[in-house]
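One chain is shown next in structure tokens, namely the form predicted alone.
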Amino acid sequence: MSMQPPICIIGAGIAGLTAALALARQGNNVCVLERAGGPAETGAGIQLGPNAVRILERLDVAISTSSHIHRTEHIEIMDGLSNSCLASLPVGVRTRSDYGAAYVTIHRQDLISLLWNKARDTEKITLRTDFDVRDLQTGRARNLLVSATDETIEAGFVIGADGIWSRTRQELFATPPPRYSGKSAYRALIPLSEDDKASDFLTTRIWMAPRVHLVHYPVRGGALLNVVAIIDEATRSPEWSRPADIVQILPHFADWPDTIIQRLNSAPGWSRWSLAELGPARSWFRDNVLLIGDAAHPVLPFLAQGGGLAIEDGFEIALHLARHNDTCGDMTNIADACRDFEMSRRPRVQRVQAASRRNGKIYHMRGVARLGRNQVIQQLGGERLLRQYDWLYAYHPPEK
């Protein structure tokens, strides 16, 4: 193995981190390409389901022991214009009984920070930052990828992790680029007082409203409240994330509670991403390049999942190449094992994808359609909805 080219991940973020660390486990040679001067993520929160904490905890990432995350014991389903809960989810008790992993919360920047250190540990894991990829030149045996300043890296194989703007699928695979959803999101972080930490807003919850929904949780360890609003929107952002006024986002709030409105006020600073959606890909793989997380198959974050596809998608190719017992120097084997991977990875994300364009509808239903979701969610329960995901949280994925 020390004589072939190492593997190469594209993008230091959760796919291709976990991607690396899940590699290395296996007893290969990697090396992650980061364009960026050290670990960075865009966003805010994110939320991680236990089919993602228990992939985390397989590769010894402490992410149920770190002091930045928050546990989620309930979520709650509120309808926006009455004030009301709807349904009360129990994930933080079935989570930890019936899918053996808890369900928490994080900023994104303290997620990528404990992979980083986890890989910058791991001796078979070399880190390269400031190698903004140019050009990747794909070869029978090797492939050759060239930076901004002209260095080159040779590769056995290389994951493009690259998220929804992917240079390396634009290159490479005959995908159209990124479509606008038709919603945006905006996100702030709002500091929590010692009051707001004995009150509910230490409570997940989903507010819901005509063309518009509202999403809160504790983020370092209950210290900050990651809040986003999605918003019906026709007009797309010209940049993928540019600073918001508040002014943009209260006139859909306006029948909403006052406790709401002075939360949304009280907000330091916000910031707005265009929602992209990506058509479907013929393939994840060509030319000994694999397309992993974001820049295979985005999803719309309704499902509060794209962080865990990220997370097991750089834990299961692991799994395919060990199953070949591919070394890097049968480039059959690595095809082969790619395609294994993305006909089991396939079904998986498509249902993901769906659900959470679903999700987006129900949230955002106006008239007596608002009317009868809300009776339907009151008549299910929170044990009887949460059962509904059983499919999505109880995942394993497949042993060697």
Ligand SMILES: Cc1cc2nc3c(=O)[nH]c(=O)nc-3n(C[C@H](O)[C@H](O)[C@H](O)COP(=O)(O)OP(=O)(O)OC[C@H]3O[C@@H](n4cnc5c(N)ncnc54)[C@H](O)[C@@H]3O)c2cc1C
Given for the second form:
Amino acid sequence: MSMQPPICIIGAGIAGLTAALALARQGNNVCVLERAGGPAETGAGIQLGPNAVRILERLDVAISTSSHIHRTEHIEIMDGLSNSCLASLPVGVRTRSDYGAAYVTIHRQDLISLLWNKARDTEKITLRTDFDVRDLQTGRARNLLVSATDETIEAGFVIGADGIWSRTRQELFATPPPRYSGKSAYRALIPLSEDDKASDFLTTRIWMAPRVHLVHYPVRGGALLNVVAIIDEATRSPEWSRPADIVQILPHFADWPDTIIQRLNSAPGWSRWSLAELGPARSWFRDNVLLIGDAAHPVLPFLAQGGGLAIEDGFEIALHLARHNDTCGDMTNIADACRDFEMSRRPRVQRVQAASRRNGKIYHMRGVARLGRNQVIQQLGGERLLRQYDWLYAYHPPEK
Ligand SMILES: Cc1cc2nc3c(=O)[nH]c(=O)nc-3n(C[C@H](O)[C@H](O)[C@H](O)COP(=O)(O)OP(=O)(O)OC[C@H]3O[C@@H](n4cnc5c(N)ncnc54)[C@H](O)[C@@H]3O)c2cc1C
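Starting from the form predicted alone, produce the coordinates for the form predicted together with the ligand.
Every component of the complex follows; first up is the chain already shown.
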């Protein structure tokens, strides 16, 4: 059994590291290939719903006890022009009464470090850095992964977890590249003072206005405020963190409350990335190679669930392989497991993609549509609005 080549995962992002931990727990030897020199350092904050936190806890990733997280008690839906709170979603109460896991916010680096350190300390996982997979040669029983420096690694089963611009998807799955969505995300991390900690800035808030919305929440245990401004603006850059300037952002907030403008002005620096989208690849499995996470199904960030789906994918592929009782030896079993995985994941992924896209439209409404939207949100109230997302947050992966 130990003579089998390992399962190779391309990409030590959220999906790749979760998959490695879940597969190792089922007794598989796993090798994770990451092109960066260490744990990825790009990005800023990330929200993780109970659906994702529950899985991390099942993998013994100590997320809920980490000093880096902030537990979300309420998500407030704000109108940016009238500076009014339309509804407050009682996330904390529901996580305790129904969802069974916390809703947390965390810096992406801290999340990746938690996953990375856990993987590094797991005997069955090998982490390879500076391994930029440039070529993937698939065969009946063996696959060969070739790095940019011509180093080769043999693998039985390969998982492509290489993100939205996945080379694995592009080369093997004949899908068109992601399309730019016409929206840009500007992100900043602002230090929070002791005074701020008693203010509204510790609450997760989504501010909506015509053609722009703003999301902010604390990370690093409340030491930093993660701020994201999403603007209807057709930029086209595949980089995650292109430096940006406040003067590109401020004109979009001309009619906003002073407290917000001051907060935007206080940011030490901004970065921008162009949001792109792509429907799920037509197939996620081919020639012993499976796509997971953003590589299989990038999702717009308006439901804060791309990382959550990546965590669910990583966990569930291990369950399906275990159900088909395989540790990478029998390729027929792997094919069956991957098909089951795809069949069970696809409807949920498509539902999240559709809900995210819909939120993007709702957040940026103007004129009478904006007024109607505000009225509906106020009438529904936070409790009922949150219940509309029970399918998302109360989700439990299938048991083995
Ligand atoms: C503005 C914004 C806000 C967001 N907010 C949230 C949020 O609040 N909550 C949430 O759940 N999601 C959020 N997301 C989505 C989330 O960031 C992604 O869905 C998630 O990072 C996908 O994880 P992944 O592991 O599939 O891909 P990635 O995180 O992109 O990881 C891919 C990894 O593969 C590596 N790699 C790539 N190519 C190669 C190669 N050839 N060889 C070796 N390694 C390679 C990369 O270096 C990287 O480490 C947000 C996204 C955006 C744009």
